[in-house]
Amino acid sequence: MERKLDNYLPFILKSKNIARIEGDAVLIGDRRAYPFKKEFVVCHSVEEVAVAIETMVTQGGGPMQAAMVAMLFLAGRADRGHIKPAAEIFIRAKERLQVTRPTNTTMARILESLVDIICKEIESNNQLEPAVQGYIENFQKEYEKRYFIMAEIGSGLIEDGDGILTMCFAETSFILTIALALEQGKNIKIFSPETRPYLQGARLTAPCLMEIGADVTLITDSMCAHVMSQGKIQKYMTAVDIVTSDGWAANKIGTFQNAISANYHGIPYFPLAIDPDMTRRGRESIIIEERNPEEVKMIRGVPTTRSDMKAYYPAFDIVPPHLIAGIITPMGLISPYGLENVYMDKELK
């Protein structure tokens, strides 16, 4: 029987409760409120969206299904003759969304591939709106298929009895993995860093993993180390914003320091990536987002120091292959070392 991803998935990372269009406007889960509040951001237009996306409505693989949706919803209203179907608009809308994540570059290459088919419909004065959502089907039919693959190999690394420790909020790739190891009857525990100062350890992933029933204990990010002293980690797992074609991947700041941690304690390290970009090479082209320093002196809007603090929010870190034991792909377990070859030598079928 075929498996449907969204039978695995919590509320938040169910297609429809990412982003959608409804009516006149592109409805983004507000990740924001969750737990507490299962909410949507009414966008009517791109530049919301955009700004939904830099205000962490939505965050992780969320905003590339947000700007995706965006760039569907501008091309009905080009049919619907509400603006007119010029390929600058599109080409504008592309930029402003591609400059809300710099770090993750995933969604600025959908965003380039998309722009593409639109212009070449807007030259043949053909309906814009039929081709994007053509190609948004295929990419999320293509995207499951990936998912499935990264999570068969993920929990086969896992063991039964295993405690896992994972960061920030890893999202579909990561949930997905944990679901199949409950589904085959695997005795599991995973270890949810808060992930500060935005919390999505605690607002998402834990919750997240206990909406499907796995065993997971929230923790402080500054536990890491010593929960792996105790013995109580023989995994480390996390999503990835980007890893480049020779190995190095960059995730949520905290990321690098565990891997450290990890490597220290002899832990392997396996990062879930779904697109390595093979375009960069070597840390210094991962571009690192540095968000408003503001929000480091504050949690949920709730002062923690003096107003007039300095403070630094680096929103990403990067860690070396060295620390890295394999990364999951959809083309399989592969070597940081070896991601090269294999991207290069064959095509994702």
The other form holds:
2 protein chains.
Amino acid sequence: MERKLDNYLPFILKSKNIARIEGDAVLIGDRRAYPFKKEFVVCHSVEEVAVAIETMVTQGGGPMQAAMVAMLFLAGRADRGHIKPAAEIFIRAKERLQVTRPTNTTMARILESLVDIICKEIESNNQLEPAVQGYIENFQKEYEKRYFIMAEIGSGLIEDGDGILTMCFAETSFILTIALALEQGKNIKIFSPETRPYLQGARLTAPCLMEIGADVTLITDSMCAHVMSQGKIQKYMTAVDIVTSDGWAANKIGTFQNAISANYHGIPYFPLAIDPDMTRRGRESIIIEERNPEEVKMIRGVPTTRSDMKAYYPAFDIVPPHLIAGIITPMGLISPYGLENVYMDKELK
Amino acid sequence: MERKLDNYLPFILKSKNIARIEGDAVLIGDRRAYPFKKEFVVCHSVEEVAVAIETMVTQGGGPMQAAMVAMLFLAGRADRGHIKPAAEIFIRAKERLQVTRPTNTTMARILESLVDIICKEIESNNQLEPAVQGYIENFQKEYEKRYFIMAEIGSGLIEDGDGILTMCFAETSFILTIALALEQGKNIKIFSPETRPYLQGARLTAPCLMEIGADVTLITDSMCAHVMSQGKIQKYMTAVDIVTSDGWAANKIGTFQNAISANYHGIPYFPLAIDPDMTRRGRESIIIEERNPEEVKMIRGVPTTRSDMKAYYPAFDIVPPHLIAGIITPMGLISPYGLENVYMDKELK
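Could I have the structure of this protein in the form predicted together with another copy of the chain, to go alongside the form predicted alone above?
Once more the chain from above appears, this time first in line as the rest of the complex follows.
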């Protein structure tokens, strides 16, 4: 029997709760409200979807899905005669969605493909919705396959009795890894650092793990090494935003210092990378985004210091390859020094 | 010209703002309100002082001073005939104050000395206040001397252009170190991690440093290693709660992982220890206090996750001697492996 991804996932990661069309609107799951409320932001235009992405209604893999659904929404409107099926309209929509997350190269690429498909259908005077729908379904089927490959590798690395440290919100690849480990009957404990300043660990990771029945403990970002020193951690696993072809991994700020502490304690670090970026090489190819330092001075809107305090908010940090035990990818568990061999030789099927 | 300690210190660290007698009350500077407000809690009895200490009105070196002032307050009441000058009353007050911070061995020792003095004066039918006042003045003069010795060592280690990382609130020994470095004309930048969950860095350290005119930047606890990797940190300096005779140092949670990251980046770590504990030996002699995990789930009263989430709050962690470059003490800059040689040979004068 085929396993269905959504059956393993908590509320906010189920495909329909990330973004879907309902009536004449795009509904986007509001991750800002979770875990306090399960809410959706209702968008009636591509512009409203773009603003929702910009205002962090969704994050991580969410913007990619929301952008695809926005294009499907627009295709439907063209098919039903609400707008003209003109290439310019779709190109403008693509461009608007791309600028919502300038560093999300996967989303940019998908939007390019989608617009290519749509433009061809327009030329052939075809309905647009079925082609877009088909693309999204194929895409999701492909990603579902990749997630299961990665989660099989990840759960295979986890042994009965293990303690696992994560960081930030590693979304489907990590949550599915844990779900499969639990299905395999493994007794595991997960430690989720709160991930200041945006609290993805406290708000997303820990509640999602709790929802799928995992034994999760929330800690502050300052406790990771101490918990390791108590023998409570055997594996360190996170998502990564970017992996370069020579094994440098960028992820949410704090990932790097946990990797140093893990190495110090002899704990292997396994980043989960669905899409290593073979166009980048070396630490210098990654630019660290700096966000509004005001966020460091408050927590969920409550100030923590003087309003005139100077603060600094680098959003990501970079882990060097020598601190990585192996990268979990859809192509297998790969040494950070071996990505080029694997990815240059084969095309991902 | 003799330097006066208070002239170098920010508001909350000035002796009179930690605890003082005013009229018929003990005023304790409220560190919970700082930096948003400069307030005092007014206590009319030893019991009220004890409750203030227990409810974190003051912390760090504050409880020790508040306890001494409480004994002075009681001595004054006895001298003026408001209470009987009976030994039992002072012994009971001592015991009540000691249990407010069971791990504060320095405060316990001072209270024992004070009660001994008071009991002798009672036997001799002398006024009590002058003796207590004399003890406190001597004690403060002695501490002032030690702080200047330590701050001279600390500021001597800081070079022009240095970036300095601290953790939690290292109080007078660290603030005076920075004040002297500034007086020496050194251009330095300090990074203060916010220190979750209680935010001592955001609420106390960073505002205090700003108040004395230092260039301070607030970061989250997750950013320390990243800031080091950017070459922004040349020295790591913190206070310590306990240093054992063989160089293990316990301090606020997070200190340990920063020491690991500092070591990884070749940055020396200098803890400031006014009173190494020669009665303890080895990591096992330090018991890590675990506090209410609810505090990990909220920030200044605002929840960060589900109310039924499991959380963990070890308040301190322990740095092994091999991660310590040298301990700044009133006896000099001492190797973590050399404390016994120095402290067993000489008596501190």
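Think of the rigid core as the biggest set of C-alphas that the two forms share within 1.5 Å after superposition. Every value quoted in this text rests on a predicted model; they were computed, and no experiment measured them. Residue numbers count along the first chain shown, from 1.
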### Task
Would you say whether L111 is displaced between these two forms, judging by a C-alpha shift of 2 Å or more on the superposed rigid core?
yes
(Q) For F174, does the CA position differ by 2 Å or more between these two forms when the superposition is done on the rigid core? (A) no
